[in-house]
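First, one chain by itself: the form predicted on its own, in structure tokens.
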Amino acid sequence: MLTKKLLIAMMLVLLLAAGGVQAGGDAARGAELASDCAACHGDDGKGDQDMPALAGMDAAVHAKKLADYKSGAAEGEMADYVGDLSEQDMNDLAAYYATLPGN
């Protein structure tokens, strides 16, 4: 009986983990998209005194910020740049920048 419960619990954990992977971004595709971001945030994503660093940023936080700019929940210059990005594009960019070493 305990073995059956353990097996069911392990299957549930695996299903939840697989769902999280599918919802994430593709860092390789994000690297391709990031060429448009480099003009302001730098090739290394570390920004400067006027632009925030993106390198090493948590992917979920980054994707949420991009989505907030697109929806109008956040205001700022970035709203002009995210209009053409799909949700997948935002997830891919966020996944890429999360792979870069931060400051």
Contents of the next structure:
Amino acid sequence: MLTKKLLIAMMLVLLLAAGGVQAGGDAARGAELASDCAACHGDDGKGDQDMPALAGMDAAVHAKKLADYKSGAAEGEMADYVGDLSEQDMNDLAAYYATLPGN
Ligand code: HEC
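Having seen the form predicted on its own, could you give me the form predicted together with heme C?
So here's everything in the complex, that chain up top.
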């Protein structure tokens, strides 16, 4: 009886965890949006000596950086490229780059 309760509890935790990942961002959609970023940050998101790497960046960190450029809290050339991005776009982009292997 106890084992069964434990199993149900574990399943609930797993279900919640899966839902949480989805709410973060859609990596497949992010991959499509990322064609606008590749010219500077590279097809593999690894950047170069002048461009910061995006590949492997934590999704929450990445989404926050994009939001900061959009709000004006962060400044730089990047600020010109976030104006059209919705919050969902930023989360999707961040989810996609988090799936790429970093340096
Ligand atoms: C025209 C070139 C260009 C394009 C296009 C571009 N970026 Fe950038 N990005 C930069 C530069 C340059 C920086 C370095 C900071 C600065 O000068 O603004 C940067 C910085 C960043 C940073 C901060 C990196 C860090 O480690 O702090 C993130 C995140 C980022 N870009 C994401 C993106 C995403 C996502 C896209 C596509 C929507 C994109 N960039 C498109 C040039 C570009």
